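Just one chain follows, in the form predicted alone, and it is written as structure tokens.
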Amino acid sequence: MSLDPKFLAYENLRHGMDHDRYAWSMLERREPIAWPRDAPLALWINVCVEHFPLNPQSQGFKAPGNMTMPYPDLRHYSLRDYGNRVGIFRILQALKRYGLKASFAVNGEVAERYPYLVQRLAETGSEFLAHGWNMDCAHASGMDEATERRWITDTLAVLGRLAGAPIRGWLGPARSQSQRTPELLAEAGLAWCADWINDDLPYAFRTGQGDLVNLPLSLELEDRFIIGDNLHSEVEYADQLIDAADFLLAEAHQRGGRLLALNIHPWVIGQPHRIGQLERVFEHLRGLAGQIWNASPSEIARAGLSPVTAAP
């Protein structure tokens, strides 16, 4: 049996997408990009520093990584906490002695409740990025116009004031938004986001409030999703972290150049017995100089549209 004709009437139906926030294309019929110092790969590493409240509301939907115990929840509480006073500091240790440099995605509730954390890491003269209120903030329809534009502006204003500098770019908690974030992140002022994982490369996002840059951050190769989601070990973890900067090294030496985004966790890799294995990866990485391009956000966001290419 034929399907109805009725399901067909869809009044955005059409080749690509059914939204207009970017135009479609493929990825291999858009314009090669070239990085700054000819390097094929660009490289991105940014690092989450969060902060879990211990009683939850699950304003949104509860994000990945919240408490999942009846209150208190100290054991899941308390591994969060962990990342913020041991594991960030293995971690700056570990850029530092390979000479790599990061961004930090932090909260807003981790400049008020850490603010000589926020500090250290001002220090680093690395870029931060705004990451929502805390991790119990998802952005979801449904939600208060009102009360997300104030976690917008609050992290931005707190954020903003303890970096020394305007803050660009934005990585919702557990990468979520509502329809209308889009519009409230232009509206803020900000230049780019990370929420939307559909592409290698970045690209121009329309929005009403004016066109943002989506920077996609990998979840496949984040550490929570592969070690806390998929249950694979530190080991495969590395392993795949370096199959990944090898095949797109490959294919930009081929096809022009592709964007390695590495998303870790303090709480999670920031464990004494998997520091190591993040430790392989910068070495690995370190061996590949002046074939990446090791960059803040913000300068992989102006170069990955100078020239302005396809979108996808």
Contents of the next structure:
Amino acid sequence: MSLDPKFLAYENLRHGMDHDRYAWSMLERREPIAWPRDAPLALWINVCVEHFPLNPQSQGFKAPGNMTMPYPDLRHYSLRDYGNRVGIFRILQALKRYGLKASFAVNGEVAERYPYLVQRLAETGSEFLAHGWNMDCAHASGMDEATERRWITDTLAVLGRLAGAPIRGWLGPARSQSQRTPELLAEAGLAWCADWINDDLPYAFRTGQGDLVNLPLSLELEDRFIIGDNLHSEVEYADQLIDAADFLLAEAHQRGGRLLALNIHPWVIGQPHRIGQLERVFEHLRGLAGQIWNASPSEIARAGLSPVTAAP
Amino acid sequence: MKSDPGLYGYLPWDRRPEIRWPDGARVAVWVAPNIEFYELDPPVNPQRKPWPRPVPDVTGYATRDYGNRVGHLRMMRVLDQFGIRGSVSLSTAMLTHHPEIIDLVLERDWELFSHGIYNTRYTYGLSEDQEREMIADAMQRISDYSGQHCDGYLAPALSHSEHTIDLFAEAGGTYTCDLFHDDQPTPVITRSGKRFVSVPYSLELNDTIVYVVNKIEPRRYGEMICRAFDRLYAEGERSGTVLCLPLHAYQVGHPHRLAAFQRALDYVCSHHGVWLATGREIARHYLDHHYDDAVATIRRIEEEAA
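I would like to compare: after the form predicted alone, may I see the structure of the form predicted in complex with the partner chain?
Every chain and every other molecule in the complex is listed next, the one we just looked at coming first.
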């Protein structure tokens, strides 16, 4: 028994990355970042507003949170929709109560189905991100290019109409990308994406249609990841976010600006037994107010980009 | 296929010759940062897929890349604080992709041992000649870059063949981290009959196993380390034990995890009688002072059983 010789050939063994999307760069070897108002820590709170169809096609792969039971999986369908009916309003109230700003990453189909909700979110003056057409639209290599382009442009069209300002940022459903997604995002006029979770600061991301910025939105600190995948309690979830905030703040004081990027889902954290723990995190963050720059992601992407991360 | 790997004889915990660590230490503590490279689009091994999602698996790849861009330096600063030298389980492709990280390792006088070429190239399906070539290639890369002889092996992504440990011993290795059968070093039987040992590399306290497989909370991982240490320290009064902490900068190096880990190290290092060692030093000490006694004891126990 043996394998083809290609298994012992290392075609992309070279200095730097094994692809050309972004330059190899260690965070601590870059010039320190200074955020506006000399705040050591930037805070980005992003709320995902999502639609999970009852009849998923699961092209490419099935994104987490999709239906798992035989059709019709009413329990998962309705539990996800809970977020758009109830959970999101608890989050809005918590943001207001603690004086915090968030962005909203919205599926195109949510905007189409629930324009009221998007108008309500737009009243807060927050930034919108395009979050793909729906949560069954994972972008994957091998899929039809026209379909992928349509998912992007349709989302931008319907969301852009309701948002009141051009959409600049993208978060793929389940942070999915095909080999050509970055080109399609740039072609559609987007400035940045949040899918690559390999850094604590933004960096330049190369596409054949001009550079994007990648602004990493932590997966490890996400409610769905900690509570849904890891099955940690809501109290543990809050502890972990508070530990992360304190750690990054201490590091930022010594080594330059850092970013705390918190991604939350109304269908997860908006449940009545969990929302109080999100409020505990918000209370902690409010307590750090003088040291935190709570900004929109486009502002953070602009202020945090280091020239040494320019694409290769 | 065999029903028993045949790599070690039975040596019960209550019938062992005493192990004495240098300076009367009770516990040898070694920390093994895995410094790894995962390829975005490797050739797909017939027995194991590298990524669950279609290429590019953005979250899988970027999660690992976080360790290289952000985590290693953060983790090194914590280990520096306690004077801990890491024993690096190295994807040797890192010597080419990201030598800047390896230079930081060598400045600190850490040990490098082999973890294969890439952590996305599995041993499954390689012929014996192919595996021999891969093992020798990785050892050569370490010595070319660092001048260190590669003494230890942890197979890439813990993927093995029936010959893996034989081949590494024949290539001049001294110890393996691939066996999880003990809290002390033990002799390992290889076909060449070379003096070769297993150094405990705890899978149960490996941060990836802890956080990802067993889904343990960050603060609880710290508590687990302290509890494991307490027991090994108490038992080490009679005969020296080993506590290994295998780490990944892309796991423990996250901002919600590192402080809890640091508190655990602080607890461990506040004790007298802790030998902060490297894998190579533990293997060497055991080979020089305890290996022959252990082999003789195992033989006696086997004779009694017969």
